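A single chain, nothing else alongside it, follows as C-alpha cells in the form predicted alone.
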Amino acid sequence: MNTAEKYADERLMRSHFHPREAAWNVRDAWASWNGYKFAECYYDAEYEYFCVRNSCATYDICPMQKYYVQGRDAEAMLNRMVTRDISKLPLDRVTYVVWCTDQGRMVDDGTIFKLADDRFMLTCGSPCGAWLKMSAFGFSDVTVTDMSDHIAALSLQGPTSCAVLKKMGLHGIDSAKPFDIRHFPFHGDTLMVSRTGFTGDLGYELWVNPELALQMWDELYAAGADYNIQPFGEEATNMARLEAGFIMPGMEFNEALKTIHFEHDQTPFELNLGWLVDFNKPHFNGRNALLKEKERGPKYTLTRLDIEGNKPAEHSYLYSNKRCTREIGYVTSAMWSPAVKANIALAMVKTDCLEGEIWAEIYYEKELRQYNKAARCSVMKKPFWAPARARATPPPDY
C-alpha cells in the first residue's frame, strides 16, 4: 500500500462490525461504500457465494443509508415522494420503493419500514438526506433524522438462516413472512429483525444499537458455528443479486442526480418496475412524466437474458442479427451462474426489439489471445433464481 492509499484507508470509517470482519478478511480485500471501509471479499468470492446458496452468511449493511421520517405528516410526505402507495403499508412491514425527479427519472431505490403510524425508516444505497428534506418542505409536522451511523445492521442470508436465528434464541422468527418485522429483547435493548435481503434467497436483516453490535455478532456466529456461517463481500453479493434479477445502482441504473448526459439515467418503466408506480394514489414526484411514458411505452426495457455458451457477456452490445450490424441494446450485468448452470445477464434492450432475435457480441480471452463471437440470447420472463424457501412460512430447516 503506497502513501496515498494508506492515507485514504485511514480516512475511511470502520463499521460497527469491523473488529470481527477484519479477522475474517484474510485477503485484506477492501473497498469503500459511503465513507466506510467495506469488504470486496473475505477469502474467495465464489466460496462466499456458495455459502449464501448452500448454508448461510452475513453481509455488512452498516454503510447503507438509514433515515427516520417521523411526525403526523410522515406518511403523507413519503407518499408524495415515492411512486408506490405506502398508505396501505401495515405496521411492522417493509416495502420496496423508488423515487423520481419531476421528469420521471429515478433518483434511487430503497425500502421503507413502518415502525409506527407516525414513524418510518427509509434505507437506500446512497446519501439521500438533502432530497428527503426538500421533499418534507411544506409539511408542518415531519422531521428527517439521518441514522446511518447510529444503527448497526447485518444481513444474514441463505437456506439455514432461519435455523441459525432460532438457535440464537429468537423464538417465533419462523412465523415471520417475507417483508415482516419482528422485535426481540436483547441485553436490555431491542433487536429488530426484518425478513428482507438482496440475494433472492431466504434471508433476514438484523438491526441493533451499535453498542451491542459485537455482542450480536458473537451470539449469531456462535449459533451458526455448526452451519458454517461466515461473512460475504460485495463480489458474492453481486453474483447472488444478479441471479435474483435485482438491480444495482451504477450497473442497471444511474442515479438521476448524478448523471450529466441526457437520458443516461433511467425510469421505473425502463427498469421493469412499472408495478411500483401507482397512478391511483394522490400526486407524487414525476407523476405526469411517468403517465406519459406509460402511455407511449419506454424506449428501453431491462431484460433477463439466457445466453448461449459459457462466456459471460460482460459489457457486451446487443444486436438484432448474428452479423451484429444493428445495435439494439447493451448488457448491464453478466455472469456464468453456478446455481442456474446458465450464462445469464441483465440488459437494456430497445423495447420495440424485444420480440425479435437478440444476439450478444462477446469478447473474451483464451491463452492470452483475444477472441469475439456472436451468441444467441433468449428472453427470460422469470428471475433466474427464486427458490420456494425464499417465500415459505415457516421456512424449512436444513
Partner chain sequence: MEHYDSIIIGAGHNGLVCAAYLARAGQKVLVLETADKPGGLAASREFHAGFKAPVAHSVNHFPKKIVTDLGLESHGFGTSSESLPTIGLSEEGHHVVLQGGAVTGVEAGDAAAYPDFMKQMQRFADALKPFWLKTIPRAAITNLADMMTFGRIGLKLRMLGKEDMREFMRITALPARDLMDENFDHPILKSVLCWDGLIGSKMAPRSPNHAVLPLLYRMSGDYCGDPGSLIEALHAAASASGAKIRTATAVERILVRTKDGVLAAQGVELANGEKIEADRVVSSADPQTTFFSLAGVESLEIEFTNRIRRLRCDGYVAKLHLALNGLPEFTGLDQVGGRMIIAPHMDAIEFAYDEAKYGECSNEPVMEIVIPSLRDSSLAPQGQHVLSAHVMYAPRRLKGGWDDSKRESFRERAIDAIARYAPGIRGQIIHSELLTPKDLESDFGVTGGHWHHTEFALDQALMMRPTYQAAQYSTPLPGLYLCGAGCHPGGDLNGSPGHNAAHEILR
Second form
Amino acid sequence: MNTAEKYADERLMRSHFHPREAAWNVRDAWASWNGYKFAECYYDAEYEYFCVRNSCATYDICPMQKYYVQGRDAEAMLNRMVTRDISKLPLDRVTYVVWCTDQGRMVDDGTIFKLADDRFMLTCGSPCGAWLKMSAFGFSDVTVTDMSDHIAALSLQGPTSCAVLKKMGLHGIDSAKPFDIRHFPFHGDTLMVSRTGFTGDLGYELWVNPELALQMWDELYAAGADYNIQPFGEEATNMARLEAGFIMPGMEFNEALKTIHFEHDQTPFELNLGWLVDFNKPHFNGRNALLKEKERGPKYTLTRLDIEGNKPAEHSYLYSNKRCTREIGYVTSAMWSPAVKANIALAMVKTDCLEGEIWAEIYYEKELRQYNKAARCSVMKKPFWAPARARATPPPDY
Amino acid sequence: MEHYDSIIIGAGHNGLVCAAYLARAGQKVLVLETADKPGGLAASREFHAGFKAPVAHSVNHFPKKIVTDLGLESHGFGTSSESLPTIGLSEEGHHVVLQGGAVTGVEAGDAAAYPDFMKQMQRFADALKPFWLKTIPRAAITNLADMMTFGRIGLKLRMLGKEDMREFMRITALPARDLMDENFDHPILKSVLCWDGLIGSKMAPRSPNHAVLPLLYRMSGDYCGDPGSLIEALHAAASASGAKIRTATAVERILVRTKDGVLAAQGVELANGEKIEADRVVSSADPQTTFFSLAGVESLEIEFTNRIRRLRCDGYVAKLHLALNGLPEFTGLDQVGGRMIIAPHMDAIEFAYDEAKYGECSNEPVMEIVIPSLRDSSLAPQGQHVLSAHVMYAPRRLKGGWDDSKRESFRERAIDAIARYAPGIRGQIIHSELLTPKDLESDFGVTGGHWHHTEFALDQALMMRPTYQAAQYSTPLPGLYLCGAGCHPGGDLNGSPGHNAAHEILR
Amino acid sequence: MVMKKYDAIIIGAGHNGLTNAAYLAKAGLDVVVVEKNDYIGGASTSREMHEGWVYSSASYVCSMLRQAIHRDLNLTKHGLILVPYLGTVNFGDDGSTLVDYPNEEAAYLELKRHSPHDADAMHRFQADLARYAQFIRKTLLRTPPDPTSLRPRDIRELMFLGKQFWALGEKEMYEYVRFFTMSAADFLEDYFENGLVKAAMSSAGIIGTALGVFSPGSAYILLHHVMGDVDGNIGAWGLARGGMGAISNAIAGAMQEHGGELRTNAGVSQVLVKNGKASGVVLESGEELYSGIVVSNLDAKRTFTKIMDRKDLPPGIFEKAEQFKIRGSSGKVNIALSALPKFKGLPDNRYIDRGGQGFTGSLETMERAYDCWKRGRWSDDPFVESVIPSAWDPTVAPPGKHWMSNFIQYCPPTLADGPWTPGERDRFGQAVVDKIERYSPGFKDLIVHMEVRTPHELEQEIGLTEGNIFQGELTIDQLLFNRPFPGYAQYRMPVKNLYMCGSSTHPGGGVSAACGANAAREILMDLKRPNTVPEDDFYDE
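Which structure goes with the form predicted in complex with the partner chain, now that we have seen the form predicted alone?
Following is the full complex, with the preceding chain placed first.
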C-alpha cells in the first residue's frame, strides 16, 4: 500500500473552483482554510495584489463559513446576537457585524445578508455553528443551516470588476451601491451578487449553486480576459486588507471562545469598532459589559500607524520614547504598502498613550546579520487606502 | 391601572415568605398563583374523596428567624424543635430508629459512634448555618460588606479548630457512602444516614462531591412542623402584612420593555391578557421557567441562557399517595410514625439509581414514607389514613416517555416494596396514586418535576446558585428577581431563598 | 562490626522512589533504595515476559513526566527517549471510528465528518480545558499548603494558589469550581452533540478511577490525564523507547551516578521506630538497615497498615490509612502478536502504527462497565485503551512481530463471589480479547503470548493496594492538601523522620516523578541541606 493512499482521508477538501484554480496555481503554493485547500498565491503575491489595485482579480471564498438563519424569529435571534441593529437592515442589503460573549469580548466578525424578512445569511471567517446553536436556543421559530459547503462563492475585486460583470451580462450591476445585493438568472438558477469585499476597493462577491461554479468561473474569466483578470491568494488578500485597515482573527484579535488567558481577547472598542455597537438597541449580547467598557474607555485601541523608514514593523513592540524604555503597545500587522509607498501597520496602543510619541522597535536582517532600530510612528486617522471608486455608484470606468 | 412595587410569581412557601417581608417593609405587593390555593408543592391536595396530602410532606429545618420575624406561630404554625424519629425499616422487623441524637437497633459500636458523628456533623452544620440566611456575594469582591461575609465564613471554619476544619474540608466532597462506611457498620443505619444527602438528586451513595452539603443544610434548621400549617401561617402572615394574594391567576409572561434605554421587567401579563405593572417582578418559579417561559431569551445574554439551560433540573423522585382504611402495620414496628425509610443497604440505593441514569425506572425502588394523617387528622376521614412516600428513582426523562401504563407499573412496584415491610397493606388500600416527575412538572409548573428547582450540588450552590450571574437574587434582566428554591440556599420547605431575596430587594 | 547507617532509606524502587533518592543523593546524602522485586520501576517497568518481547507490564504511556526533572537528572543521557503519540483511533459501538489526527485541519475534517457542530465546539473545549489545566499544572511541582496553618510558608503558598486562581478572572473562577466538581459526561454535554465524540473525549475521565463517566468528579480525572505534555504539546501522550522501564532505569542511572545505592530482592517487612522516630527498616530476610530518615514509596495504606507497627503510630492514623480510598478498578492485558492486527472501519488500518486505540464505544457502554465493577464483575464490553508500541519501537518485539498493551476499565479488585482465581483471571483476559476481536477479526489468531493482570496481580507483583494505579483515588477528598490525609500533605508523616514520596501524595498518580521530587525538597529542607529539586517550567509562560 502506498503511503499517500493510506492517509488519503486526511487530505484537505477541494473548493468548487479547485479545478480551475489548480491550473492557475503555477507555484503550487497551497495553504488551508476551514479544511479547504487554499492558495497562498498563484503566481506572485505582489503581482496579484496589483491586479486587485489595478485591474481585477478573484478570491475564492468557498471556505468562508455561510449560515442560513431562517424563520419568524430569525431577525430577533440575530439582533440579540450582534451588536448592530439589524432590524433596520433593508431587504437585499448586507451589513458588517461583530458579535460578543456575555463579557463583551469579540467572538468573531462577519456579514449578514438580508435575503427575505425571515431569511438571513451570516458569513464569517471561521466556523460558528456551536455559537449559533447557543444563540438560537429559546427561540421558537428559527433554524440555522450550515451552507458553507453548499454555496460556491467567489470574490471579484478591483477597478475593472464592474466592467467585467457588465460584460458577463449582469445588466444593471453598476447601479448596485456598496452592500447592495442583486439577483441574476443564471442557467436556470440564480446568481447572487453583492457589492462587498475584503480589499477596500471596488468589488463584488458572487454566490452560486456549486453545480454551476465552474460554468460561472469560465464565463467570468471569458469576460475578464481583456481586463487582466487573475486569481489572488491569501498573501495578496492580507496586503490589500491591511491597506484598507480591516481586521483579521489571529492577527488583530483573538476569537474569544478560543482564548485561553484572561482578557487576551478583545472588545469591539479596543478594535476601534465602537461604531458597530448600537446602544440605542435596548438589548444585545454583551451590552452591559460593553457599556461599562465604553464608559471606562478601552485599555488598548487598534491604531493605524505610518512608520518612518521602510523596514516593516512586524511583531514590533511600541514605546513612548525613542530609547524604547516605556512599552505602550504592540504591532499586529505591518508591511510596506506598494500602493501608497508607505511603511504601514496596525497596532494595539494603550489608549492613554495615543496622543504622545509612539516609537516602534524594529528588528530586521541584512545578510544574516540582525539589526534593530527605533522608528517614529504617526497615527493615521484615515485608512491607508480608500479610493473614491470603492464608494461611487455607478462606479467609474476604471 | 394598578401599579405595584413588587409582583411575586407563585405563592409557594418562598413566594409567600418574600411577599410577607416586602409588604412588612411597606411595599405594595401582589402575589400571583396559578393554582386555586397557595402552597405550591406544599399545598394539600385531595387525591381521593376525603383524603389529602401535600407533595412536600414534611418541614424538617425551618429557620427560627423567619418564624419570629413573621410571627408565624401567632398565625397558627405549630412548630416543634424535636424532629420526628427516622426509622430504617428492616424486612425482618429489626428496624433502626434514630431519635433525639441516639440510635437503637444497631450494635454497640454503631450506637456509640452515632452521637459523636452527629455532634461533629452538627458542628459543621452550625458553622454554615448563619450563611443560609445571607446573600453570598460574588467571588470578585467589590465592597467591604461582601469581604466581611467571606471573612466570616473563613472565621467560622477556623473556629472549628484545626482538626475539625481539616475534616470538614475533606468530607465536603466525600461520597455519602464513604462517609458512612468510615463511621458505621450497620447497613440500614448507613443507608438511612445517606438519605438526606441524596433525596431529590440525580445522585447515589457512590457519587462524590454533592452529598454532604445537602446533608449539612438539612441539619441546620430550627423547627419541624406540618406543611399544611406552615402554608396557612405564611398565607395569613403575608395577607396581614398587606400583601395581596390572587390565586387561580396564571402568569403568561413577564412584561419586558425598554426603560431608560435598556430592557427591564416591568410587570406581568396574565393568561387572560390582563397586564399588571410593577417596579419589579420577583419569581419563585424555577430558573428555567422564569427565564425561558416567562421572561424569554430575547432579553437575556446568550451564555447565561445556555448555562440556565444546562442546569441539572431533571427530577428523579416520584410521589406515592395511598388512601388507607386504617393504620398500616409494619413488621416488628410497635408504633407507626415518624419518617420511615426503605433502603436496606447503600447499594440498594446505588443499584436503584443505576437504572435511572439510563432513563429507566428502578426495579427495586427505595423510598421515604410518612403518614401525615397521624399528625393532621384533617387529611383523612376518621380512623383512616394517608401514606405519603417519596420514591426513587423515577427519571423525568424516561426512555420512550411516561404513559399511564408505565406510571401504573412503577406505582405497583412501589407498593410491592412497601408490602414487603407492611405485608397487609394491599388489603388496606382504598385508592393509590403516583405522581411522576413529569406529573409534578405539568401539575405544579416545576421544570423537570425537581422539587429543588435545580439540583442542590456544590457547583449549583452558594454564589453559583442557580448560576453565578443570578446568584444574588437579582438577574441580568433589570427588575427581575428570583426568590425560589433555585436560589441560595436551596430547596425543601425552608423559606430562606424568599427571605434572602426580600432583603436583597430592600437593600 | 559497626553497622552502617544511611542518611536515608527509600522503600520501593518505583519511579517516585528513585526520583526521591536521586535528589537526595544529588544533595550528597548517603541513600539506599530497597526494592522487594528483582526488577525496578514498580508500575513503570519493562519486562521480557516472553522470549523476544518486552512488555511495559503495568503503566504504558507517559505524559506527565516533568520535563524539568527529565532535563535536570539528565535522563536522556541515561537512555530515556520519549516519542509522542500522533493520535488515537476511537472505536464506537456501531463500528464507526474517530481518529484524533495531530494535524489541525485533518482533525477538524475528521470531527466534521461526525458533526460539523462538534468540529467547531472542539476549539472552545480545547481552550477551556487548556485554561483549567494551566491552573492545576502550576501546582504539580509544589508542596500543597496547609490551609489551617498560619506559618508564613503555608500562607505564602496559599496566596500563590489564590493569585493563580484570581488570574483566571471572575467568570472562570466559577467555571473552574463547576468543572472541578462535575461529571465528565455532563462537562462534555456542554460542548458536544455527537455520541462518539463525547465518548472519545470522556474516556480519560475514568482511566484508573473507581468512578464512572456519569459520576461527579470524573471531569477532573479527565484533566489529570490531559494536563501532561510532551515537548510543550499539552495533552500529548508519549511512549518511552524500550518501554516504561526506560524511565525508571534512567532515573536509577541518575541516582547511582550521584552515589545512591540500589538493592533489589530486598522487601521491607517492618519500619523500625525508636523513641518515636523512624530509624531504619527490617528486610524480609531479617537483615536490619539503619538510617536517619525513612521514605516510603509505597501507598499510604500499605505503608501504615503493612510495614508499620500500629503501636508506633499516633492514634487515628491507622484508621485513616484503613479508610484511605484506594480502589482497584483497572486491568491490564499484554499481548504478543505475530503481526500487526487489522481493524474494521479504519481504511488502510491507518494510525494503528502511530497512536493508540480507544475501544470507547459510547458513554453508556463505559458507564455500564462501571456498573459491573460496582457489582464485583467485569463487563463483557469493557472500555479498552490500547497501544501497539512495537509499531514505533524496534526494541520491544522481534522484527515484524508486535506487542499490544491493553488497559481495561473496569476490573474489580475482588469478585462478587470471592477472590480472583487463575481461571477467572483468564476468563477476564478472554473477554478483552473477544472485544478486540469484534473490531479486528482474526486478532485471536495473531496471539503468541498473553499476560493478564487484574488488580489482584497488580497488588501481588508491584504492591499497589487493591491494584489502584494512582496509589489512591483522585477525588477532592484526597487531592492537594487532603492527600493522603488532611494535615499530612507535606510529605512528612506522623512519625518523625518518616516521609512518603509515592503517588499517594500530591500531585497523585501518573508517571510524573513530581511526588518523589516534592518529597525530596521537603526532606532537604528539614535536613537544612541546599535544595536540589528544580522548579517546574511551562511553555505557556
